[in-house]
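In structure tokens, one chain follows: the form predicted on its own.
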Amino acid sequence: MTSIATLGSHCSLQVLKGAKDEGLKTILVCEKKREKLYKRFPFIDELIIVDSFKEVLDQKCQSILEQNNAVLIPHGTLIAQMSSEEIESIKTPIFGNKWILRWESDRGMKEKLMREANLPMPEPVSSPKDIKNLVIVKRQGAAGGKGYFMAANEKDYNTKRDQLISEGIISKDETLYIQEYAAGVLAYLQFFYSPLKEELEFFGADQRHESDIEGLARIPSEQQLKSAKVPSFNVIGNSPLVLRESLLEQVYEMGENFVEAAKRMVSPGMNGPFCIEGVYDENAKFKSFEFSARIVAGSNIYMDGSPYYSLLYNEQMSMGKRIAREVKTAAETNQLDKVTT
């Protein structure tokens, strides 16, 4: 019987609860420091205790997963903790397309795939000396917003970068990505593409709450100007967002374009959950500044189902449960090769 495994972080509770709801065995690769937390939840059948998540690469962990016919569900922690080469070397079947995670982790490759999908994007800035307007500076990979900063010119960029280096938040030799800042209503659009049905599903939308950039709005401008601290974009949590119905046509169009572009650029394509991330401007036009090629933590707010999935399923359906159902259906019809890599 197929089982579902994941790393103990990010959205593991949603993933394993969904798997248990589908009648599958659940396995959590759990760091020793978090063992007490995860032992609270009865839907987790087995804990593989490790000192570091990188131990999922070791023969011992791989052997346990193999014995349980496990499918590993990737999420942001996998990308943050391991290199693309390490992820691609994992022998346990990974749900979705493990090769596309490299494209998520590398800013240049990410931009290339987004352009191939014709997603409307803010312009990248090639060098700090070319900063003419407000920009946001980002790290590579799934950093959760930590170490991101805004800059208005080259001097501002260098001052803030040096401060973050001195605080140990970013490293001196770290390659940073500069992008024009897009203002508007944040919207993180969550999708699921089923290679079994060859259908795209719009799961829902969320907003992310970042500290302490959000708190600045409550501080008078006079005090803001006196502060030398570089505000953080570290993601703390998420809240639900329901879009105007008139926007949904473009939402589906962007999702379908991304799926088709991924098929062309990185076989077998964008299978399973993904997220297109951006803002709506004053004209309700969307600009996408990111994508995540796997389940995102914002889906945690819909553990009992999202407004949009209630239109597609006459039952409570979380993203974790939707993943488990796809795996279960694939296993029952001898098509696991279609949903894993």
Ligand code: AMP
The other form holds:
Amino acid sequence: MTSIATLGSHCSLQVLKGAKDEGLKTILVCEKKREKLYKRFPFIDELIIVDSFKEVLDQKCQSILEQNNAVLIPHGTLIAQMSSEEIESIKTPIFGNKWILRWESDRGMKEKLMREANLPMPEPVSSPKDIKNLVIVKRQGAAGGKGYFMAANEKDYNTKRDQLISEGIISKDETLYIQEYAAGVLAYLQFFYSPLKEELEFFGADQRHESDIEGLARIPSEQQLKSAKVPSFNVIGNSPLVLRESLLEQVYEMGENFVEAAKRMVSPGMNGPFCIEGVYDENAKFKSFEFSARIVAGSNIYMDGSPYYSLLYNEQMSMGKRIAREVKTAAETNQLDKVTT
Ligand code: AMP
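Complement to the form predicted on its own: the form predicted together with ligand AMP:
Next comes the full complex, and the chain you just saw is listed first.
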């Protein structure tokens, strides 16, 4: 029997509940400190208790997963806590394409794939001295927006960078990525590409709530001006968003383009869940600043199904359940190699 395994964080509850609903065995790689939390959920069949998630690389953990015919579902925590080399060395079959996760973590590769997909993007700024308009300065990897900052010019950049270094939030030798700031309505577009059906599905959209940048809007400008604190973009939670129906055509087009580009650049392509993240401007034109090449935590808001999936499925379908359905169908038809790497 096939089982579904994931790391205890990010969207693991949704992933394992969906797997259980599909009749698959569920395994959670769980840090000791979170054992009490995860034991509350009866749909988790087995906990592999570890001191650190890195133990998933150890023989002991991998052999338990192998004995259970486990498919490992990657999510943001895996990417945040492990290097691309470590992820690629995992022997357990990983759902989707583990090779594309490197393209998500590396800013240069990320930009290359987004250009190949023809996604409209805010311009990157190659050096602080070239900052002409408002920019956002980012760290490498899935840092969740922590330590990001905005800058209006080179001086502003240097002051804020130095401040964050002195506060220990970023390190001195860290390469930062500078990008034109795109103003508008944030939208995180979540998709699923089925390698079995060779079909793209639009699952839903969400918005992220980030601290303490959002808190700024609650403070009168007089106090804002007096504050020397550099606001951060640390994700705290997500809320649902439905788009104007007239925007959907372009949403599918961007998703299709991304899937096609990934097929050309990173075999076997963008299989499974992914997310295109960006901003709609005043003309409803989308600018994409980021993608995630795996399930995003924003899908947690649709554990009972999303508005768009209720149009495609006559049942409650979460992203976790959709993943499990693909694994189950692949296992039943001897095609697990098509859905895993
Ligand atoms: P990211 O790690 O790229 O997803 O960025 C984290 C957060 O920073 C996003 O959720 C946005 O709120 C903000 N952000 C990132 N890039 C831009 C941009 N180019 N323009 C405006 N906001 C951005």
